[in-house]
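Starting off, we have a lone chain in the form predicted alone, written out as structure tokens.
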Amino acid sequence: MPRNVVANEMTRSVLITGGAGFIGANLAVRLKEWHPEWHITALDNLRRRGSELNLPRLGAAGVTFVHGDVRAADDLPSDPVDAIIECAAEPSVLAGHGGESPRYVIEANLGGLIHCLELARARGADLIFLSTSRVYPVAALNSLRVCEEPTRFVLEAEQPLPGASACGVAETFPLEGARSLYGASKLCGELLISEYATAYGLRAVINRCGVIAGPWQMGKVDQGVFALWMAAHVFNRPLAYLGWGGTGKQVRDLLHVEDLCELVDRQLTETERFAGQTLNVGGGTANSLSLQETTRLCQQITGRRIAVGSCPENRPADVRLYQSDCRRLEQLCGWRPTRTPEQVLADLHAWMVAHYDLLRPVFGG
């Protein structure tokens, strides 16, 4: 649903971080469509593949590109500033397992986090961080009762664990125990901020997103998975339904970038209402997939039929079943995904086939 721009609307410079990259680009591409008086910078190092091909659609859109890394405090801008949003992230909930160092996930996640704070300390400057669902814990979350249905895993309405219920896991869900390295260096942040928040009066707000997804999305197995599913199915690449028995019945929901938009908008416009708010955002229990469920939804809209694999073992951090109980958000300000899950694999696959011999390289190796 389009915005209203208000013409003479007061000019602010908003800087995203991680802003060649699916959520920051789509974000600085409908922030600049909506204020075209705003500056926007996105900052970005260029690191994930697939990222160097949102430079044109930032140069058409207005937004000041800058090449730089949130791990060096020099490559941040210096100009005024009056916003940051912290999407500059390493996602993969893998980053650091099988003998790998986890120094690269720290140093972005949770160092480039700490060089956002300062420049915000510095200019006054308000902070929309996007943390994650994975801040919740791993063996928690496991351990969240279940029935199972022909195509998915449901969770009952009876928990043993406050905070979670069939609407989803809520924001009042404990914290303690192992999440994973991504999972942990996010929560760090959110930790973070609440001092910086106390000490210096800072005004932000912490999303923990659940799965966002739509064009753009350079989706990976660990990263992404409904933009790789759809992939799969146009560059016709094999699948595999990992863990849980390799029965494809595991569940998250999906939240529609354009939805998180919409959302971050109103909290750059809307400073007071979020400020010091940390809230959960995403689809929610009615806009949910199981892997299974999302292969027939690619089957139906591609026409095609690829071959999918079955690996029952579980890898590090593997979940069973999320989903976002976003009532404090809705409580908040009445927002609520206005896209379904159909309308995300939709608008992905006539993004893929749009774009086929550009995506080719980054999805269909």
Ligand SMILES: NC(=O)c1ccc[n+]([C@@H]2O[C@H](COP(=O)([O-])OP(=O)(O)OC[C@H]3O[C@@H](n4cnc5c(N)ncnc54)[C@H](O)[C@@H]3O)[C@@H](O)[C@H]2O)c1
The other form holds:
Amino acid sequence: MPRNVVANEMTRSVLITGGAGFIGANLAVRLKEWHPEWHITALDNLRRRGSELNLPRLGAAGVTFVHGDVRAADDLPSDPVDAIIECAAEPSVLAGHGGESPRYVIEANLGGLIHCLELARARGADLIFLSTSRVYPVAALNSLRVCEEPTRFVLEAEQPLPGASACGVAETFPLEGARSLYGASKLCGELLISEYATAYGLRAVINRCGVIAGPWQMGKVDQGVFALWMAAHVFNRPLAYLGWGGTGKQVRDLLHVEDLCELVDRQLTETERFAGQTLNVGGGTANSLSLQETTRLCQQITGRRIAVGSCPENRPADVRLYQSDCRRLEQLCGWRPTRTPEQVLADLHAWMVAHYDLLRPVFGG
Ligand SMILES: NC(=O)c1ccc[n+]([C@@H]2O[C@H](COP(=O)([O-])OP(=O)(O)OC[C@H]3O[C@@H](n4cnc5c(N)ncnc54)[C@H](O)[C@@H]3O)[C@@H](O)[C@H]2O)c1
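Now that we've seen the form predicted alone, could you pull up the form predicted together with the ligand?
Full complex below, order starting with the chain above.
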């Protein structure tokens, strides 16, 4: 959906942390396009492989880039700021597992958020927090009743837990239980945001995102699965169905990053409506795919078949099926995704083909 450039509006300064990452850079470019008068600053420590490829895009769009680390309070810009979009994170659900220290995921995701909260408190800035569906506990999600169909697991209508239905998982889903260090770092952040809202009047919105996907996502095996899947087809890399019997029937909902950008733009410009809300943001049941189905779509789009191996054992914190129930968001503002999973994959394909040589070092192995 093309959007109109807003003329003669109030100039705003927006800081996007993790602004060279997949979501942060797409947001920075779109916000600058839609609001040419705004000052958009993207701060990033370039830890994620491939984030550096976004720097020319940011520069061409008129976005100011700051090479900085949210773990260091002094790295955050001292310029005036009206809104902060917190996208800096170690986003892997496997962070802190397999002998790796949990220090980075906690210090970046929670410590970095604390620095953003303090900046928001000092400047009176609004905050948009990119949280995750991974705040919902793993054992509770895996206790949901599913039936096994030829290409995917499907949620049953009757579920044992509140907040769960055939429509997916709602914000009222129980929060007791472990959820991964990544998910815990985000849930701790949500709790702090709520305290800052009450104690200091912070105007904040929490977006519990399901899988977000689209161009400029440097997908890897532990994060960005749909970009990884398409990249394997484009760059001819091996793939495997990991966990849940190794049949590729596990399901995720997916949301095109452009749909997310449009929502965040509304949240920035309709602050009164969104402040104080915790919202599931995802593709929902209608926009979900199993890995098997993703393989079939990748084959159709690329005209190529690659070998897909199989490993039946689950990895830590693995979830059989996740679909966002976004009815709270829809009731609040009428929002619904407008782009289909097929379009997400087609856009990923077009991006990879157009930037084949640039992306080969990231995806080509
Ligand atoms: N992509 C998804 O499917 C998804 C789903 C749910 C939530 N989220 C959340 O959205 C946000 C953005 O995710 P993404 O998919 O763009 O990931 P990404 O890895 O592409 O972007 C994160 C960016 O943060 C940067 N970063 C990491 N540590 C930093 C630090 N200490 N200081 C400054 N920058 C740092 C990285 O270099 C990277 O560019 C994250 O908070 C993530 O948890 C993403």
